[in-house]
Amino acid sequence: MIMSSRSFLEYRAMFALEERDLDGVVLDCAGGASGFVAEAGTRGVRAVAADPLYAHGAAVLSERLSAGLEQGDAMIDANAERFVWTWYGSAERRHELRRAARRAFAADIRRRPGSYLAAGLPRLPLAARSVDLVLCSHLLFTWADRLDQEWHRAAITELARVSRGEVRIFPLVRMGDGEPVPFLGALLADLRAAGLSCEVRQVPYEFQRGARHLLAVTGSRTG
């Protein structure tokens, strides 16, 4: 899987975040090189990231991130027709945002290591209802060719367990081909049967063609 770094501005658009959404504690899972958490800290937003990669230390993460940026750019170049540049305006603007987010993350994980938890789905070492909002970017559904329906059910149930409010997941299409996830409908039915509320919402962001919706989940029965 590709380790990437996305900016605070990208997260605001991808997750349709308003000021009131950022009043509590926000969890970015899996955070990757979370430019969002780094920039949130400078804005007074209480945000933490979780990712198993944080166990490797800042130096290894820097190498992984460099490789991830190259992989991501190569994938975009090879599938140019599958991307829309309206939100960014240009490839240069996207590069600028991503590299600034990378620099912010690299500095912040050294300065505030406690904001980066070495942990991954589908089990998190967090208490039930311990955060106010969970954001999950480009893991669930993106990698549906590797992570099956049962894994997704367990991961979403876990994210809902730790949240007092919503879990927001973006995007809802697969990496590369941008095709819909075949098991999405069955998964939502499973989650609703387990007592979770699930709502698909359009967001003011599209880069991968067709990826302009998030899934909002609330109402875990656990905890």
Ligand SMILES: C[S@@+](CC[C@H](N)C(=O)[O-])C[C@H]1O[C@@H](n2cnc3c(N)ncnc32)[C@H](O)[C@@H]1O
Contents of the next structure:
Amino acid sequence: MIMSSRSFLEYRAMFALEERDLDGVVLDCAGGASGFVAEAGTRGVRAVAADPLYAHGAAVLSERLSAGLEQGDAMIDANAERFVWTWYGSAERRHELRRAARRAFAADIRRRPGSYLAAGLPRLPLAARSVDLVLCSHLLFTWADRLDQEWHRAAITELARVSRGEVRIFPLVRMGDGEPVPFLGALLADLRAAGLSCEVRQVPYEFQRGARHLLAVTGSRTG
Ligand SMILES: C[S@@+](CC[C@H](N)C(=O)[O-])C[C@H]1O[C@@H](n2cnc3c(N)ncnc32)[C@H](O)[C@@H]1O
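Return the structure block for the form predicted in complex with the ligand; the form predicted alone was the one displayed.
Below, the chain from earlier opens the complete complex, with every other chain and molecule after it.
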């Protein structure tokens, strides 16, 4: 799976974040090279990231990230008509944001290693209701070709367990072809039947054509 790097600005748009959303503790899972957590630190926002790749040292992370950024660019080139550039303005601006996010992550994981948890879904070593907001970018749904409906159900249930507030997931389409995930409707029905509240909301960000929605999930307030 590709390791990628996104910035605070991209997260703010993808997850329709407002100042008040960032008052509490935010979990970025899967963090990747989380420019979001790195920049959150400089803004006084309490954020932590979880990703199984953090178990590796800086050299492996850097190698995986370089390979990931190359693969990501190649995938965009191969599917050029499926992307819109309005939000970024240009390919160069997107590269700039990625490079800056990558640099910020590399510095921050050295400075604040405790903000980066080596852990993977569908089981996180975090107590129930221990964070206020969970953000999940480009893992769920993006990789639906290899992570099935049952895995998604388990992963979202776990993210809802650790959150006192919402779990926000973006995007809701597959990588590459940007097609809707075939099991999305059935998955939402399963989650609702299990007592989770699920809402699809439009966001002020689009890169994969038509991917303009996040999924917000909240767990039972009594659980
Ligand atoms: C495409 S990257 C997305 C990273 C970041 N959220 C972003 O938007 O740039 C996908 C990330 O998911 C991580 N990952 C893979 N399996 C995972 C799992 N079971 N639980 C959590 N993260 C996982 C990978 O290591 C990789 O860093």
